[in-house]
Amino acid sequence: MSTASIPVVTGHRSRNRGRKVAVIGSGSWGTTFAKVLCDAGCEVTLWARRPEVANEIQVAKRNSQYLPGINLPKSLKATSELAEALSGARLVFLAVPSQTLRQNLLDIEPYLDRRSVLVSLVKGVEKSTTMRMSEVMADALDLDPARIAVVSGPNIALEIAKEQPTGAVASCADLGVAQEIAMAASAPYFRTYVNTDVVGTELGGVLKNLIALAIGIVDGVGYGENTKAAIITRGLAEMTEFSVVSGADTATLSGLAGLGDLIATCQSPLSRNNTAGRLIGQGYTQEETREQMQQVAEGITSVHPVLELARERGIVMPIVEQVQMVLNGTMAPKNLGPHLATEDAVPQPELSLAEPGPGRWRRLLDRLKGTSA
């Protein structure tokens, strides 16, 4: 079948009554998460690693730290016990930082029904590997591909979390996983649509971070809408280029996982990656940018494994280069907008997609120029 999204329809909050899940994670996005979780209808235990904030969820439905203002479902049941948490979960969504999800995973492990499927909401790679983080989950836990899956899209939390109206994808290699996913994540506010794209759908949310890790620089320098614009579109290219050469499906990257969720954490005030890269902008260090955001941004960590990846497939990408080269302290950050636009002397396409490889990446590209024939 076609990788495009599929929309599954809202408003299946009776089908999802009885329905067990977890989510690992209690920062902006867990909590966020679990909220559209309770609000779809699912029964929901959301796992905080410090007691106190598990304790502060499940008495006073608030989570201060990350999601301040906002009031969460009186169904939420939060603990800071892996048992309890995933005491017959079907679905386990994992929202915790790409560095420590191998970890998590080796934690929860002992208490995992051999059905559930695990889904991870994290945009990152793990650097030790380059691996994405679906691949962490079939290499630490062995498990099939039936049973691992990823939801992405425009997801600020904040926003979601006070119920203003968006999307996401949710992907599986298996459609029918994708589709008992996304039901259990489609509350009124918060449409679910799915895919069997898993490689698209889940770089186009690790890739979108470093492009907005750029947009946030010049931000931070002072560099205007038209600056900010081609870094957008020109970024989107080399997401593409990655990610078709990697094996995906050029439609998951002008969908919700990959051109949607790019303008998203491009433009957004609250986008952790946008803040990041506008305090270094401004002058900052890394650590101090850490300091002042007390969040992981997930695209300074994803750079160097990402174009580890990019040098092995023979990819270009100049921006992405360009931020790690301003995080290296190798360029100025007010160089790196100049730079976009005198990367080469000699005028070149907007997009051309990188000779396929070998094996499966060369059969994939062959597969899509036949049906676009």
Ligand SMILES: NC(=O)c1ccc[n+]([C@@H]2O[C@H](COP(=O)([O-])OP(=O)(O)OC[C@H]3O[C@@H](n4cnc5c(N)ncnc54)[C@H](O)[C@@H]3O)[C@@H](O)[C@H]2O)c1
Given for the second form:
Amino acid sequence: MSTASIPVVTGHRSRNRGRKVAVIGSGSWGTTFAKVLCDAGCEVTLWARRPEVANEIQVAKRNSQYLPGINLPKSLKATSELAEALSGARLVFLAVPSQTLRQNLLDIEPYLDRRSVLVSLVKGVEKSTTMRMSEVMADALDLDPARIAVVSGPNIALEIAKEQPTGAVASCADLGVAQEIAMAASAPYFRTYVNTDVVGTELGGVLKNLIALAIGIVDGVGYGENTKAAIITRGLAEMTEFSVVSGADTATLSGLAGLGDLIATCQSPLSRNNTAGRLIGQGYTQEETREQMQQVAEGITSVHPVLELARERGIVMPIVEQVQMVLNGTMAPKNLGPHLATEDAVPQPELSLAEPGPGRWRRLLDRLKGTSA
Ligand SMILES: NC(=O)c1ccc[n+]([C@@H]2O[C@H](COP(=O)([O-])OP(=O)(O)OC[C@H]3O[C@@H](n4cnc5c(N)ncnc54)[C@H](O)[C@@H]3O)[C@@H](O)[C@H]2O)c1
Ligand SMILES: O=P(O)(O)OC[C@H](O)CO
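Alternate state requested, the form predicted in complex with the ligand (shown: the form predicted on its own):
The next block holds the full complex; its first chain is the one shown before.
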């Protein structure tokens, strides 16, 4: 096949010329996302908590702890001073662990421009409050919804740092703001779409981590592709039900931020959630697994708050419940899946995503609102 017909996407750099952005957090995703923004033509300053990390990025254009072997763009600036990172930045991307976000927000508040937009790249929920990151942002800084956004998708950092092509979704209640973010975050190897479904985009990223833990666990046990396919498929149904009852659009969960991210995270040995699950499936305890992991595996922290919300909202999540039992040590990893939790007195319909809309979701929403007969 001739390659002559493949369109080459150009123009990213010129349309972002002079656009100042900040990235807060210089772990694997913050550093990779800063590279995407640089390659899109933005003027990027990356904030690192540790001065030695900021110094290595600024001087050597490397982040050897989180992205070994990756050369970062010459144009990327790095600092450990928040004031310097945030100066003149209209878009502020947040790539810190979910459990530290609230404190990080309070730390950056004095340096934020009144018109700046905060964009969460974080895929977890706050354990103490069960809030999503956009809710934490609104709660901590009392921001207008048009200043709160999310970017999420099948985004394994190391692959993107190697410029392997993928996509993501920028989501904000204000479509114009989502478009501004998507323009800033579109490089030749990274396409960013837009939507206004912040809840769905955010929950896709949170919930796929829980299903990836389940996949890791059964992988560690030694189960094969049938088991994993059943967990991924039923996992997507659990993700969709939870999200829609929480206010998301069904379609978002079938998109890059839902199914797309679920596939990437469940398939990739580079996924930290998948890896953490595999260690647990191999017999390591939760504590031992935490010790072995050098990086954030958000799913482990999200299991409990997500199940708390599910119970409040009347949603049954058999796979996520099994993950919690395995993490707690009350279920053997080999019993995760067999097969998919409940033995019904009467066999149940699969209730796949092919049954959307008024029927199933309407009933769930009515139940949530207490209006069902
Ligand atoms: N790595 C990926 O492929 C990827 C992709 C998409 C989204 N995410 C999400 O991005 C978020 C960050 O993940 P990551 O992969 O960069 O994690 P990481 O483990 O690679 O890095 C975590 C970073 O947070 C910093 N940190 C730790 N405590 C902090 C604190 N109190 N204040 C500020 N910074 C602190 C660490 O120094 C480090 O720079 C997570 O929610 C993750 O789910 C990650
Ligand atoms: O490494 P994980 O499991 O945190 O997943 C990384 C990204 O969220 C994949 O999109």
